[in-house]
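Next up: just one chain, as structure tokens, the form predicted on its own.
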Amino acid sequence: MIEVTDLHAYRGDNYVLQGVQMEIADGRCTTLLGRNGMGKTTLVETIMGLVRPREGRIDVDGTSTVGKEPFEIARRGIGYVPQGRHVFPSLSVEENLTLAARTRGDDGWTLDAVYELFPNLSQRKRNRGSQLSGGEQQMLVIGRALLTNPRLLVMDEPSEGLAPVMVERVGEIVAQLREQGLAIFLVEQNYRLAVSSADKVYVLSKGQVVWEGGPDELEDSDDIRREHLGV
């Protein structure tokens, strides 16, 4: 679904990803791992329109989307959870969920499918964001991307500052939503929520692409997950 292509990108004067390669399959977890600071976010970020690359290609279906604005880019069916949540908190729950939402027949993600995946929400649909607790939030910015009904599901650090349980449930919904088909593009620290939500696993280091293979392999790969990824 979305090929990149020797993709290198800035941060002001920090050279960030440098030749980064790597191909996000239809429907399938393709899940990204790497230490704070090796350009995860940057790649997210590029892949959605808000860093424009130096150098090299991102296609999503064959064409390409580099230089395109991020809703551009998002109209080809890719939603997205940033990391940080970004919840708009003077809304209610509710105008968080439709505020970007768009329908796809009858057989696509509607309020009460959402409200029915996360109950929580539904009891606080009149409630602002700014009074949801940290996974209350995780769980409305997964929802409000699953509302704009897309065929790509892009999660940059969605169990970030959760609790334990909160962190399980991440991976349940991301295990739930993996098994309907959904595409889904996973950059995540956590070592066992990526690894267990995976079809197929890249390693980022200082900017590239150090390792690719599926679960099992980066399982018995113990200098990989040693060096690159301190477990």
Given for the second form:
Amino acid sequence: MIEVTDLHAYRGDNYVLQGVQMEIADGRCTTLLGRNGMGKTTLVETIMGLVRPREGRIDVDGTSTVGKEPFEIARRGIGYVPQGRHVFPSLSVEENLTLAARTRGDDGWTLDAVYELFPNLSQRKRNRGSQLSGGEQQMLVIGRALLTNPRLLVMDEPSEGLAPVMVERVGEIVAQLREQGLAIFLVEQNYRLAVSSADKVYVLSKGQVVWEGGPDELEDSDDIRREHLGV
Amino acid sequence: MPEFISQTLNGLSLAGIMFLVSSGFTLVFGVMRVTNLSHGAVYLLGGYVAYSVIAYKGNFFYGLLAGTVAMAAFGLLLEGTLIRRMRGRPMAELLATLGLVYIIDDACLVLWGGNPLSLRLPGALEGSSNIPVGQITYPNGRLFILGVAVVVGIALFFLLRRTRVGAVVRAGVDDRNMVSALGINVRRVFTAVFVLGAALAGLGGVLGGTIFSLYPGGDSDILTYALVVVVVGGLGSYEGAILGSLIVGLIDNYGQAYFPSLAYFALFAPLVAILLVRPQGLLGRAAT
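Output the structure of the form predicted in complex with its partner chain; the preceding block shows the form predicted on its own.
In what comes next, the whole complex appears, and the chain from above leads the way.
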């Protein structure tokens, strides 16, 4: 669904992405692992159009998205769950969810379906976004992205700052969505979560993809794990 | 006591004009992060347009409508040409809107001359009414301003709080990149907010022209007030603009009425005090 070719991007004066090459497949879960500061979030933000690449190509379904605005890229069917969650604090829970809702046919995500998936949110729908716990906020931004009825869900470190039981819940949700045929691009530092969810894993180090393969292969590659992931 | 009630009403009608000008200014800043220095000039231009239409048509309300609609159109033009090209470059935006101030001011000077012009109120608003509180008579024109400000204030409140468009605007104030990354066309939101802000400034100019008169430099006077209002209320906060207008309008008017030689001190001293305690403004959120 997305093909990234020789992508170079800067953050200010920092040369962050140094020729990234990767592919995000339809209907599969692709995960990106890497330590802090290796360029994971920059890669996600470049794909979403929030950072302009200096060089390289990003193609969504065969058409380039470089230079397009974030909303144009999102409308190609990409739901975005950013790092740090980015709940809208002055909107109610329900407003957060419905703000960008788009329908797709009859079998897409609806508000009721999201409340069914996350019952906590339905109890707190009148609360402001800022009044939720970290775990609830994470559920909220996943629900918010699902209501745009994407074909691909991009999740940037959804487990960050969550209690272990919530991290497990995120893993269950990813598994459930993948079963429903949604493509997922999961960017994680949590090795367990990433490997247990993945169909394909990329390892990013110093702005380049240094390894790619199946989750089982990564489990067997002790040197890669030790050198690039510290696990 | 009647004197005090009159002064309070004067302060409130002044607050009404400040609210009309500063609510647009603060929303434009909140959503677009553009500090539109030409906002005061749009106010003045709106008043001048109304002056000419009233002179031609002989009806104040045509002028009111014309000043508002013309400034909405002007805002549309500005946003679509100048502002859009500068997006994401705060210094360029600041300089461009500052340059615009001089262009608009000079154009007004050529078209309407340098003498202060007053907008004449229609017959119905020219007289005074008895106010039940305190047995005073008070000019209808100022009560009209107060009424318009209240109606606009309530309408905007419902627009912002109860509609989806309003939710998008509030979300944009919170985090406009995220709004865009969810697939919402932020360009359209920017345009709508900018046009709304310009229309409100134009309306403010027409109403302000009935009590302050219109004169070269009137734009920077009102812009100063608007800046003070939004800094006190909290940049980007609509409710902050309402609260800030009330505070600034009342303090400024009491100051000028009761301590004329200290009027500026009376206006700015409380503001300094507020900012010392809450640097983000009364209803603003601390920068994250």
